[in-house]
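Coming up is one lone chain in structure tokens, specifically the form predicted on its own.
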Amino acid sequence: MAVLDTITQETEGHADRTGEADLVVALPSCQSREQLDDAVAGLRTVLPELLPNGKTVILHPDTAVAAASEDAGPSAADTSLQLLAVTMAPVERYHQQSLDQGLRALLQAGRTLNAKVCVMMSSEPSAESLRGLADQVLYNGFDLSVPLYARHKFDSLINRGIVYPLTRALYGARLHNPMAADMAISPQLAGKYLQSQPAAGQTDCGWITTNALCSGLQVCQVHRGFAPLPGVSEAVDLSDSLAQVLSTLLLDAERNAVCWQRVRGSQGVRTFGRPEPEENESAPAQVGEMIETFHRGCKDLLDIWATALSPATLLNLKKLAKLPEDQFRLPDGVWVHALYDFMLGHRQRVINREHLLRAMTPIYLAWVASYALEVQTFSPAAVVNRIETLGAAFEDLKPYLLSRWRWPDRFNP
């Protein structure tokens, strides 16, 4: 917490000298003068319409030491826009700690400046995105707005197969991008987030989306184009990425257990804007290597799987390994049971948590292969329906998770 405390003090000190502002925007991906110049020039095109006669403060990393150029930045007579350099690193996708650092700097500045809305733009800054996200907090009474990105059928499969349906089942909100790192935040939600403290043995306070949902605050999503490229390198191993996502989700679930155990079913989330035009895709699915990885996992990781998976789920995975590629289908029930079992094993620390989560990779690839083979000829609308069916399966099997969560020693399917 020492690093975050230092950041908070630094941000508050800068903001104290700024006065007040209506909007505070954080741009952690702008690590150079050139990136910052371009971003500020673009954002300034929407600020007069978004906040007539309002004042905006833009937080940027102190690595962009030259602030902005004369053409992009505010002039001496322009008091509607001010730039502040703070300690802020690029946000890694799905990485709670890197997002938490930037969020706390942003929200602390927003509180000090008495801002009406704070906007985190972790990916490539976009004037359209700023307007779409901030509008809902400024003028429609929402506490959190996040983007709903357009996707091709094989895009964002960790989100589609795990993050969205699991979050939907746990917290009861059909928010399609619950781990978004771009968002607009109200003062009420900012205050709750800043007041929260990490649980024992944890280094952060949880994902802000689940914080909002468990607090009963108003959440919405805004249609955007296809997701921009992440602001930092993603040249990482799939096992690393998957373990990082699962760790964030499962630690959050432990933190919020009292909240999600009361939730039954799910509800749609208010959605604004227009979706991107849909295009049919018919590329054949290349799944051979994925299935082979799953086969190797059935041989090499069986002992680790057995520490977490129920006997029935383990048996179903062994049956799946015997199917030829053209019949390779992982039923939703088996996939959901496997995820819930790993979630429970993580909570009970059946083995080292990192080793356990990495061992999930072959099962995840089995789901990806099964999904790809199933939807390769689907229309965009049919793909959406398929993911909604998966989400419903997570909800239907939530009683299994609840029973084993509450009474782990009494439940052995």
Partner chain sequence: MWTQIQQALQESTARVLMGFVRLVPGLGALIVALLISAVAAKIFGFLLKRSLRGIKFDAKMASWGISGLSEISPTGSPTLLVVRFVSWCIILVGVLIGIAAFDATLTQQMVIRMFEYFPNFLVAVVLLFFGNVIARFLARGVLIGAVNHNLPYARLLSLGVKWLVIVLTSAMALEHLGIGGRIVDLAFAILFGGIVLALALAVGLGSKDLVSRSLENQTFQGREKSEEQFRHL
Contents of the next structure:
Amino acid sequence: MAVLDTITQETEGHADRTGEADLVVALPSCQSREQLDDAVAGLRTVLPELLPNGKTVILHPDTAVAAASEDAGPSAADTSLQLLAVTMAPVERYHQQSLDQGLRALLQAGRTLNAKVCVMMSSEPSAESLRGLADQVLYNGFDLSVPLYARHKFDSLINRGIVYPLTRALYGARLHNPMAADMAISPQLAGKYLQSQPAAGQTDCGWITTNALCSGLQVCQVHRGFAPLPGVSEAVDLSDSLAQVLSTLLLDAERNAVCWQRVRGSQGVRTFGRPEPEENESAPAQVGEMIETFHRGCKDLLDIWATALSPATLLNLKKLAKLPEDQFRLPDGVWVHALYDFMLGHRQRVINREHLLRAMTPIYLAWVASYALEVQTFSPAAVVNRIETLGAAFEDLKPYLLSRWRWPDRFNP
Amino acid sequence: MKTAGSARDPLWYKDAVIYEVPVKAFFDANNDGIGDFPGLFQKLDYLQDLGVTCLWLLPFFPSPLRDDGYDISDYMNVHPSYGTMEDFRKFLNAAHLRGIQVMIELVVNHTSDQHPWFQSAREAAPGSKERNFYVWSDTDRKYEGARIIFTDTEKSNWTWDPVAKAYYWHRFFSHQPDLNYDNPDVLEEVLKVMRYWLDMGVDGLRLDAIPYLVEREGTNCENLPDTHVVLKKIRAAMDEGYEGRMILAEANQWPSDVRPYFGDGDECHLAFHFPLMPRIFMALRLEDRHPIVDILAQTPEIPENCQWGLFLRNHDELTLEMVNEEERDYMYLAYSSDPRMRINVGIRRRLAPLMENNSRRIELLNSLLLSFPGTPIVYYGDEIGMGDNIHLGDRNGVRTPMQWSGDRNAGFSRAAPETLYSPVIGDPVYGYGAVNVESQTGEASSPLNWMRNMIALRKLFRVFGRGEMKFLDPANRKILAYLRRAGGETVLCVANLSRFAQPVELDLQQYQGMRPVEMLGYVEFPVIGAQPYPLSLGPYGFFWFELQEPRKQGEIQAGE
Amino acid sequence: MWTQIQQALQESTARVLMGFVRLVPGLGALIVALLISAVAAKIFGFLLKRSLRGIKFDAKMASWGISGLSEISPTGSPTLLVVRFVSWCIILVGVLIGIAAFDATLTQQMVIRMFEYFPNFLVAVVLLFFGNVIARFLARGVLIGAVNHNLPYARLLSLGVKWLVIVLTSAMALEHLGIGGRIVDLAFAILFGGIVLALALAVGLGSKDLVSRSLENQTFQGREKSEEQFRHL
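Pass me the form predicted together with its partner chain as well; I've looked at the form predicted on its own already.
Expanding to the full complex; the earlier chain stays at the top.
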């Protein structure tokens, strides 16, 4: 909380001097003077077009402040762009807490400056991205615009297999990168987000994306091609990342349970920009190791899985473990059931939550292996269809999740 | 210092699930055999977990306790047995932190004869200011049109006071003299009391026995126009200084007589629907929906900001004042085989024994309570199916200690059993060994967990608290079917009042094309067609359906 | 002669009787002490049970993920385990008091030593308890981690970790009790070393493939590796 207070004081102090602004951009990734200079020079090119006669304030980490504001900062005559240094740590990929802190700093600044739009650029700042995102909030009446990244078929697998389809089934919006850390936010959504308080024992207030969806606000996505995501602090291990993403996802779902229980089916989300053409690549998938890990899981983790998974799902997983590699296919239904069971187990704290989520890694790898084997020869369009089919399976089985969420019982099929 | 109420939505009471709890019966923290505020404080987690959103505390003020605390001798304090003001504040804040509102009793019709007001009144000269706090008379023949309420104990509404050398008026026990609202000072004092508690942050007040506030010659002294003048003043004082607070009226009257207590939305926010409760029991026993449909048809519309308070059982007897002679006889025959179960004009039993401990019946009645239009009020212990003890006097049989575990004193207190304010229920069927919170918490299909899940489900659908109600009229009268609608949301509830499976065909033409989704298990039922919608219900079965629009497959719309 | 025999007999009888008479109060005291301690144990156990139930000890244990205790508890309830332990401790104290009542230096010394010993005993029990809980928790974590890293012998590894912690805490407990002296240290060192060696072998054997694969990859840079083909985040 102390950090938040400092941020508020800092931004409010600065705001007094800056007055008002139309656009506030946060650049937490610019930790050095050079990065900041480059970024500001880049953004400057789109500002006149994006905001004719408007005023922009850029928030950047105070590690880059001295050099930037003296040398590359705007001259006194140029009042359309102003730089503000605040305490801001770089946002890590899929790390809710770091994003949450940056977002609060940004939105609080936006509120004090009475901004029409706040833009968070956690990854490498790009003028194109800024324009794409801010445009939708400024001129098209959206409350939140997030990027839609193009990805090779074997990339961003946690998002493809879990985050996208689960968010789609829960919140009813086919938002392809619900955990994106770049975004443009309207004052209305900013107000809602700043109002929310972290629940007891939690450090953040959940995703702004689901917050917007649950509040019935307008959300859109903007094609961003193969742009990079914010970095990760160190080479993290897969089960760490998986546990972290799942934990964020499930805590958020628990927080929003009242909202998503009432959502049925899903709707497309307005999408702007042009999708980047993808090459048709078909490399044979090397999945031997993943299947091996899954086999090992089936051998050694069965009793841990049994605390969460229903007997039928366990049986299906055991059957899968007996299949040879060329026939190795994890049916969507089994995958979805497994994920939903883990979700319910997490809610009921059947065992230590961290252990439970980590224990899911082998099953996730089985899904990756099965998916990779299936789509290795697919065209990009066919891969998209495959993920949509998976999303539909998540939706079809939502009643299973709902009934057990409403009526917790260990006596499951 | 004035503390704000804890609710954000001014209409919070419409979505509330109220839990009625006597402090003395819930949990004893200091082991003196009497429940107290520190005990209640300790059990807040349980209440939060159960899902209730508002606690209604029975009177906890200093009192000679000759009428279970409804004979108050000091309005602005806590009875020493229940703790201190500090304990109350601590409890109140903790409840608010958990998102639970707190409603207390404002017994405005009468005080205890031990109250300083009455003591000075009887000593004061006739006609003086002090004397006029109460209703005095030289004869006991005034207001003869007023009935006697406690027929078992009282012979007259007047009692001679040898000190004052005059008769004083009391509608209830003779030790509870009625306040005189023709004296403006009385209202002023009552408002002071109200402000005292509201300033502390209390969210709601239950006004006890309000039809009897004012007496006029030649009337039955109930529901008089001047009573409403008093109520309007109380409400105005509340609205003037406080936001998000609520008044619940206790008026055991016919719906049409209760209706005026809502005023134009400027008297009480909530009022009990007394006649509904016995009719629910009657309909179940008769296996016929008629009594319920009939009484709800007689229930007038109420202002937008008002709501009915619904309950199955409470701390009093199952009152049969609001049924006719024949119905009363039937109820006695049906639900009180032992004459000791009867008291005044009612039956002093808890829900589970009334249902002969049949879990399906209990669940059916609770499902009605939670889905009828109004705010449900759950009586403590009914969520675990506690029993009663008809061998205890008055209505004490339904006020026994809460059964927390199978330990001594049902886990209620560590005091010696003989020092408890009341013996715990110990019989083999309803006793604490068989019925207790501890054993039911772990068991997924226990009554406690059933109640918890149902409350969570009710809270998920605002239509239950806010929606209108429309009865369907299927040919099979053992089936009660009704729609709840609000803001595009429609819920269909179907209940089988019979002990055997029943078929029913519902006329749902209006909803053709929609799909009923059973809410408990989220099971999709066949789409409603042009023909009557057929359903079969098991013994005492019930369904809650959410009527869903046919699914639209969302298209991804292209932008630029 | 006869008088001497008679005297000797009388004296010995008197001695034995005297001895017996001296013993009787001690015996009585022992029985009384036992009775009182049994009653005290019952009462204290009851109170403890109530207070533990009051703070929902079992549920808390479960929610902290400490299932180890319930596995070794009677009827799966850690509360009962604690209550029984405390009750027996009280009875033990009663026995000691009773023994001390025999007016003998030896028994007195024994009792004093027992009491001096008691804190050590308690610490040892606490050590064993936490050791057990931590061992199980770590073992589960290691098992999951090892499987996720595709290490063969994952279960062996987790068992190894579990026993490592148990052996370590047991050695610490024995040390506290002062039982065995150097033998324990020695045995522990050997056992510990053995487990570490076993673990090293397990990891080593398991990662043999891993090492050879990474060497291969370094040698044949062009060869595609499955880990590089997929990106999860």
